[in-house]
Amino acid sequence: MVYLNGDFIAKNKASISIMDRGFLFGDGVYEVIPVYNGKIFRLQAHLDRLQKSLDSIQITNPYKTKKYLDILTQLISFSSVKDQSIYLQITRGADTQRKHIFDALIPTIYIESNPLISKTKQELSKGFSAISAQDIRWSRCDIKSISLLANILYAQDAKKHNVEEVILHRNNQITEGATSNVFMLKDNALFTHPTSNHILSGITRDLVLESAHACGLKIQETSFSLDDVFASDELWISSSTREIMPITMLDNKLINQGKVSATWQCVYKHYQQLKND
């Protein structure tokens, strides 16, 4: 079962007008939200950045915080599965024509939800290979935007050379991954690009970052580059899907000899209890 526009219907009967700005133009934006245990992870945090990313676009938002509540329990009550993962996505609407600019439109809203299914702490502990490329993105990355043919083909990259994750930086500067936040430790402190329109600050990497102070780092919201990271005691990517994942190998290069650290352990720990608080 899926939602779509107030109503619950089987995926396979939903359906969109061909007009949907969303499907025309890309013209919507989206949010991933974890279930863990049968409970909506931080909801309110994950509907303030939707609400950031709809104002970003001019898009009213539909429904208020309860409705959100309401409709995504009941989503996650027609699965048995006690850890799963929300996608919700609202586009601006249809439109009777095709045309670049818009008038106020009735937003489609669409909400699924999937299985989470986590990797072990055994399975990240083994570390993940990355790649890393130019950041050939638009200059507002802070608006999870619909849009996404760019890390699209990072990620099928990815693939193609059967690594975990596509590193992106912009004048050699690390921004993020195709699909995650990116982390640098060195000399006991935490570094990541600082919030900017280059990047999307997830709700995951608040986490991460709650996690390492608590585990005595010192944390550095500040830029660093390619050679940082090849120089660094480690570096992590994180994701709702991925938590937090050790990559232990960048181009074909080891990074600390390939070894996740006690450092790692502690923060992967804390994480662990933030979401089951």
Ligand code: PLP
Contents of the next structure:
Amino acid sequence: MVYLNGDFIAKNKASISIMDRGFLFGDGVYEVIPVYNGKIFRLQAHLDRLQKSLDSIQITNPYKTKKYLDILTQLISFSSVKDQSIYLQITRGADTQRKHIFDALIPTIYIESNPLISKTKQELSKGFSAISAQDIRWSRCDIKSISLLANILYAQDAKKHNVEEVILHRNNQITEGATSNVFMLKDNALFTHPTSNHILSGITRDLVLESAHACGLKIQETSFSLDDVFASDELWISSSTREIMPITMLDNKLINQGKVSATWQCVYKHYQQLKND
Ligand code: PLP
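Starting from the form predicted alone above, please write out the structure of the form predicted in complex with ligand PLP.
What follows is the entire complex, opening with the chain shown before.
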């Protein structure tokens, strides 16, 4: 079952107009929200970010928090799986003709939820590989836009190279991953790109910083370069579905001999506690 514009229906029965601006232009925004043990994780933070994305592209939010909560609660109850990943998309809606200029339309709201299988601590602590690439995306990466062409090309490149993620750099500074935020650990300090129009402000990013602080790390929201990464202690990525993942090899080179430290374990453990709160 999925949710579409007020109804819960079978996925293969759900359809939208070919005039929908999401279909024609990628004119819309989205959220991915994890559900752990039947409980929606950090819903308000995700709804706040959704509001920011909608405001940025001048779509009036069709629902209030209570309505989202009711819909999502019902949607996740259709499955007996306790951990799920909710995908929520809002487009500007369908117009009568294809034109760039927009008028006020009735937004299209689509929500689906799928089983979420998180990697275990053992799996994560083995470390993962990534490649780096020039950040070719536009300058409003703070909007969680459904226009994901650049991200799709990165994902395909990651698959070709058999790596987990593509780490992006702009003007020699690491911005974020193609689908994640990036952190560098060096001398008991955790570095990450400051929130700006060049990164998506990850909900997990905030939780990683909170967890890192609880583990006694110094938080440095300053950007860093590829060279800094190769001289660092560790590199991590974060996202709602990946949680906190150590990247031990970048561009075929091991970072600090591929070590995953007790510091990562501490931050990971704290994050797991937040999930259970
Ligand atoms: N940055 C980008 C480009 C992303 O696509 C994502 C998640 O999909 C993130 C960061 C992490 O965001 P969150 O922690 O809210 O999942």
